[in-house]
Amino acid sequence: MALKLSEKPRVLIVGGGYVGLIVAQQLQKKVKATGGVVTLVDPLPYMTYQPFLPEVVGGHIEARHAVVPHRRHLKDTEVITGKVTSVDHEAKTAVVGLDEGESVEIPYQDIVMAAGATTRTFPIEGLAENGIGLKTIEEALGLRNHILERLETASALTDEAAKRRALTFTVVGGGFAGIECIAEMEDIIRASVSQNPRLSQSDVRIVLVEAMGRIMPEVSEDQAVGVVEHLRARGIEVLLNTSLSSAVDGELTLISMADKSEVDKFGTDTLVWTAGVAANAVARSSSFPVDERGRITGSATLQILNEEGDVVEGAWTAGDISAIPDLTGAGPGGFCVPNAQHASRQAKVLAKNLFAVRYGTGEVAEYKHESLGAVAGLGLYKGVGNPMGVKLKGCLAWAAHRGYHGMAIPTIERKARVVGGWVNELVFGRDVTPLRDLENPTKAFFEAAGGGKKKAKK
């Protein structure tokens, strides 16, 4: 059955993350009033608020509250759950692969390339089979339940080697995501162990691996050093200038970045990879030029540029998939860093500029934003950051982190759900209940229905 599409002039938004959701919100009614339609295409039916993924791991936020459903909040947008596989801007068409395996060609008048970023990995043997990322809500929820399941399983093991492996937890990557993740993991592991008399915190090994000589480049050097000391005081091993060279069968080999000598080798059932992001591959599948990092070349007005540096008519980009100049001069290499702070603000400028160019309603503005600083949560009542240039740590930083992101997550409805969850936790305490068999939800019925049993001979 063919997908029914509007025949109106179309603004096609590729990607439903920060940029895609906000651009659609800003344009849907305006474009509709002019006789056009806004179409948003994304493989997922929701936008994920990624700064909350560590809090999902820690159990402070329900997984479904950290996502913003497209259809509920984009009622005047044509939403298509699918993956853009190619873009031909000369023909002004995009090919979208649907879940059923079919493909559909979508014509457009204007296009917004906003597919964000994906996890960046390296060709490390065994990583794909044994690692888990922290880029999606599914990964965050899966990691939380995996950690709790490993703890429960370990408490019943008599094989010391198997128990040691089950109680070893490793995170690779010392950026904001990795630090927040390992801090939340330590918190939830400690809380769970305290409720299980067959386990002791001394049985647990938690390891952070970072290839650089410092963590968290978004904060000052002294703050980064302070976070390392804080993590080590909580029993977390922090290995700087160290990289993962192999993860075959969950046996990790760590090597020194200085001389490539082996630093450590151990088995683990939990390997979390947070070592960076890369521009979504759809950028290379389009007819737009990309830089050496696979990012679409954009201007300060969020318009896509061709190889000669001229504006491509009807083509726009923002967020992690793009290389947008940082007019403040603070960005590495002269470009805006890939974070939610830039993406959400670029989206609003892009929407205004697109409408102004297409319908002649005003001047085109350049995107320029002075960073508000950064704040990171390190578990309940713990944090670090430099909001507005003010160095904070501990409970104040934690409160600033929650305050900023509680306000930043799109829509009032999601804000209320998140804050409501925080209040419940403060009143009733942390919930460390694992949910079993999420990867195989039909297991109970399969067994009840006699699945797996041999048929009796006649």
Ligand SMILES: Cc1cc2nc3c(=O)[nH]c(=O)nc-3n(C[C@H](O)[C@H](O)[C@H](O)COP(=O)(O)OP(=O)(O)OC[C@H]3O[C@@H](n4cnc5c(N)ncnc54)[C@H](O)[C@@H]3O)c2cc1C
Second form
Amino acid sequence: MALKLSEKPRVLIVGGGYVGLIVAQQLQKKVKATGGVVTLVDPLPYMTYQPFLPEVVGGHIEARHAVVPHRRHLKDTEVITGKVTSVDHEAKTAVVGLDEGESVEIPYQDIVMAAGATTRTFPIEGLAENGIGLKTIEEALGLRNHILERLETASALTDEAAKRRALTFTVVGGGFAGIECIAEMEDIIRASVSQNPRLSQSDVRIVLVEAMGRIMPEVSEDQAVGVVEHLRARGIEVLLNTSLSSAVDGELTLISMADKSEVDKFGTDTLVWTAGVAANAVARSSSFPVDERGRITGSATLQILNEEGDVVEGAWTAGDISAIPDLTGAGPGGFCVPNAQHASRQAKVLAKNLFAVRYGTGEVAEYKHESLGAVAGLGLYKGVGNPMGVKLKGCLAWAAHRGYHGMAIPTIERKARVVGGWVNELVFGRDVTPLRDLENPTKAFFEAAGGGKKKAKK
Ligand SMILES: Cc1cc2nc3c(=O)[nH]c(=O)nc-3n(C[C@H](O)[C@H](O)[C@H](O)COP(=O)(O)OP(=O)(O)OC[C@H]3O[C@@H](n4cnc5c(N)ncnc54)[C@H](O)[C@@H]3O)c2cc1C
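Which structure goes with the form predicted in complex with the named molecule, now that we have seen the form predicted alone?
Every chain and every other molecule in the complex is listed next, the one we just looked at coming first.
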């Protein structure tokens, strides 16, 4: 049976992350009132609040609370859980792959390309098999459990090499995500080790690998140097100007960026890759032109541009998948950097402009936003940042990080769940329980039901 679709004129939103969720929220009722429909397509049934992923790893936020479910919060939107595989703007149709392998062609009047970015990797042998990214809630939850499980398992290992490998944790990439991640990892590792009498803190090795000579380009040089000192004081090995050249079987080879000589070689069961993002490949599967970095080129009004630089009718884009001019002049290469600040603000301008153009209700506005600065959490009561240009570190920065993101996660319901979790943690302390067999939840039943045993002979 074919997927039941609305026959009304459609605003099709490709991707339900920051941009997609906000555009749908802003347009769903207005478009419905004009006799149209807003349709949102995303392979995930929720928007992921990515700035909270490191806090999910650290165990301060329950994984489900860091996502915003589409159906609950987009009641007037036609939600389709599927993946857009191609867009033909001349025919004004998009093909959507559904979960069970079927696909459906969806017609539209206006399209919003908002599929964000995916983790960018390099062809390093063994990376795909042994690494994990930090872009999805599943990765954050999986990483947290994996770390806690490795610690528990290591505490019972007698083979010294296997134990060392289980207790070695590596993050590649010293951007915001990587630094927040390794800081949260260190925090939860130390907390877990302190509860396990068979482990000592000196058994643990935590390594950060960064190819550039500095970390965190979003903060000033002196703040970045301060963060390196802070991480080293916590026992984290910070290796700058160093890159990963091989990860076969979890055996890492690190080389110097200067002369490609070997810096270190060691085994690890935990390899986190946070070394950058790239525009989602669906951009290239669409009929819209992309730039050399695979981004859809947009105007400051968030309209997609054709090869001649003219506006394409009925086509819009914003967020990490797009190259939007930064009218403040601050963006590298003249474009907005891929971050949530731009994505969420662009989404609001896009929704207004789209409605104004389609229904002739007003002029289109140009997107221009001065950065509010950045704040990073580095584990409980620790942080760094420059919100509104004010340099902060330690507890103040951490409070600013929590205050900002606690307010910024969409919907009151999700804000309440996140803040409620933080209060619980302050009262009862950090929860370091490793959940077992998450990837094999049928194991207990299989064993109980005698699965795998030979049938008794009659
Ligand atoms: C760990 C981490 C921490 C971060 N911290 C910060 C921070 O502190 N401050 C900040 O400003 N920014 C931060 N960011 C960046 C920020 O989260 C992104 O810039 C922002 O999410 C971009 O919004 P978007 O809507 O463009 O893309 P996304 O929010 O990534 O949404 C894209 C959506 O498209 C969907 N999609 C993908 N492919 C398809 C397809 N083929 N068809 C349909 N849908 C598809 C995805 O499932 C996803 O839901 C962080 C990012 C990470 C990974």
